[in-house]
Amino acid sequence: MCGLNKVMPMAYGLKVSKRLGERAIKTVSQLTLIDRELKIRDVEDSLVIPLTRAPSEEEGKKLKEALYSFEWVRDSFPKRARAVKSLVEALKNDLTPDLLTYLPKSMDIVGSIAIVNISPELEAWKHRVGSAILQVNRNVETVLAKAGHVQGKHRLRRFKVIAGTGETEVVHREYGCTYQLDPTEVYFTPRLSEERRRVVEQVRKGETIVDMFASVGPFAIQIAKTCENVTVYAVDVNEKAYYFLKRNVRANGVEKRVIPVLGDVRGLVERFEGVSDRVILDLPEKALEFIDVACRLLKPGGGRMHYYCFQSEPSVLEKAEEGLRVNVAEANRVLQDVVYKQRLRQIAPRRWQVVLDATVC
C-alpha cells in the first residue's frame, strides 16, 4: 500500500460491498461526489469509489438512506486514462507541427479495420500513426495503409498493415445487413452506403434485378432484405468475392431471393438475357464497356439502369450521359430518360465518380 501511495493520488473513498456497488455508484454520482478522473478500486469483496471531497452531513444522511452498510476511507487511486479524441491530440508530442498537418483527415472503417492514406511525408512515422488510430478509435483492431491504386479485373488494392492485430477478415454492418469480407481480397467501399440505400429504395415488389458486379453483395443483399418478392442475380468474377457472397446470403437469410453467380457477366449474358427489370453496373472504371450487356439483360419492354463511371472535369455529368446514350444506341436500345445524375465522390484532382439512373427502352 505504501508503494501505491507514492505514485497514485490520495482521495476520500466510499468502501462498499460489491453487492451494493451499482447502487453506491449511482448515489454518489447523483450527489456529484464521484471523482471521475480516478478509477474505482476492486479490493477483494468490496469496491472503493473515489470521491472529490469529504461528504457533507446532509450528503452522509442520504448515503445512509441508500446504503445500509459502507465505510469512509482515505485511499490511493489510479488515474483514469483520458480519452484521446483526435489524431492530432494523440500525436502532438511525437510529431512536429508541420508533420501534424499531413495526418489523414478521413479514413474508411470496414468492420474493425481502418483504411487510411499515409502521405509520403509521414512514411517514417506510419506505425506510430497507426497506433494513434487504434488509440482514438477503440473499435478498430487493424490499421491498413493504402499501398497502391485499385486495379485489375477484381478491383483490388494493395495494403500494408501498420498497426493492430493484422487480421483482415471482418464483419461489416450496414443498414441492418452484415457482410463478411476481407478488403485485401475483395472490392468493398463503405463510402457508398448512402448510395446503395438510395438505389434500394427505388426497387419495387416483384422485380428481377441483375447486379452485374456484385462483389460480396452490398447491393443485392440489402435489396433482398428490404424489398418484397424480388429475385436478385448477384454476379462476380472474383472467386473470393463469390465465396463471401454465398456466406453473406446465408448470414442475412436471403437464400430464396439472392442467387449468387460466379463468372464474367459478359460470358453469362445468354443465361439472363431479357429477364431483368433493373441492372446495376457498379464497375465505374469499365462500366462503359458493359452497357451492351446491360441492355441485353433488360426485359424487351425496357427497364432501369444504374450506371456508375469515372469522369474528368469539365462537364462531368454531361460527358457521362453522352457516353451512356451513345452506347445504349449502339446496343439497339433507346435511352428514354435520365431520371437522376449525381457526382458521388472525388477520386483524384478534377476526377469524379458519378451515377446516372436511366430508363432504357
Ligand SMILES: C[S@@+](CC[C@H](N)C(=O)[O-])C[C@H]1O[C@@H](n2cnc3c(N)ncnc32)[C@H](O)[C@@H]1O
Contents of the next structure:
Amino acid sequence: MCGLNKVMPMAYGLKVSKRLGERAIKTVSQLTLIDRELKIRDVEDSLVIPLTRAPSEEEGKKLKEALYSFEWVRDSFPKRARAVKSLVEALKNDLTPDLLTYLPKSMDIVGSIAIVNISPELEAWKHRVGSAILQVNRNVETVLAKAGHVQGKHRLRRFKVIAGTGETEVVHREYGCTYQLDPTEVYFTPRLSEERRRVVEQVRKGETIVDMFASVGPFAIQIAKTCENVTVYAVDVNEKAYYFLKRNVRANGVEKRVIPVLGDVRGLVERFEGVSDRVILDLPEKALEFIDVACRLLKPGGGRMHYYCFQSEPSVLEKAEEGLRVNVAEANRVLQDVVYKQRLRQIAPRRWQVVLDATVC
Ligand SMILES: C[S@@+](CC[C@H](N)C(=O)[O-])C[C@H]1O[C@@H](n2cnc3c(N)ncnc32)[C@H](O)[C@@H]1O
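Now that the form predicted alone has been shown, please provide the structure of the form predicted in complex with this ligand.
Entire complex below, previous chain first.
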C-alpha cells in the first residue's frame, strides 16, 4: 500500500511493474476502469494506475490473464488539470464565432474511437477539431472523420484519421459484452444498442436463431450471453467480420451457443433450412431481397422475423409492412401478424430505418 496524502483524493489503484505499464493501462482502459481525472503515479520501479471503482470478479480475472503480476491498492493520486468540458470551450480562441456553430453536435464512440462528421466549412480545421475532441474526451485515442457513405456488400464507410494514435482496432462494450472490431473493416454502429437490447429481451430459453447478417456479433453474442440454452447461427460474408466474430465469441465465453458461419447467407440456406424459431434480417439496404431466404430459414411451423429496412416518407411503416407482406407471400408463407413496428433513426431527409417484428407462418 502506498502512502496516504491528505490533500490528494484516495482511490482504488492497480500497481504493476513499469515493464507491464503500457499493457496494464490498455487493459484497464478497455475495461473502462481507469480514472482519467487522476494522474498515474510513478513509484520506484512501479506504476500505480487510478481506478474509478473496485473491479468485479470477472474484470479481475481478465486482468490476471493480461498481467500475470500486479497488486490492488488504495492510494492517493494527484488530480489532473481540469478537463476542458466542451468543443466550444476548447476551440473558442482558435475559431471565429461563425465557425464554432459548425462544430459537430454529436459523435459515435466505438471503443476508444470517436467518429464524427466534419462539415465542409471546417475542412481546413479538421485536425484542430480532432485534437479538441481528444482533449474533451479523455477515453478517446483516435478521431475518425466520416469520408463517404456506408456502401458495398460489406456495408463499409471510408474514414480519415484526423487526430490521435490512428489505431482503429478497438474493444467496444455494450450491455456486458465486449466486441473487438475495426470500424474501417467491418460494419458496426453503437446507435442501435437499444434496439439490439429490445430484441435480446424477446428471446426465450431453448430457441434456435439465425442472425443472417451478424457482422462482429452484437445481436448473436448478447442473445447467447443473456438467454439459456439457445443456439445462434451467426452468418456474415465479410471475412474480417467473421474473424472478429470468432474472437468475440471466445472473449465472451459463448462458444457453445454461437456458431460463426462465413459466407453468403443465400448460399447457405440449404444447410440451415427450417431450423430457426427466430431470424434477424439486419441488412436494411437490401432487406426485400432476402425475405425469401429468411422464410426458408424459419421452422415449417413458422417463427418470428426481425426485419430491418430503409423506407422513404410518406407512410414509412405502412410501406415497410406491405413490402414484407408481399415478399413473404411470394415465398409461400403467411405474414400472420406484425407485433411491433417502429422508426429507428432518420438516415437522410425524409428517409428512415425501420424495424418490424413479424410472426410468419
Ligand atoms: C448492417 S450490417 C449488420 C450489422 C449487425 N447486425 C450489427 O448489429 O452490428 C450487414 C452485414 O451483412 C453482411 N452481408 C451483406 N450481404 C451478406 C450476405 N449476402 N450474406 C451474409 N452476410 C452479408 C455485411 O458484411 C455486414 O456485415
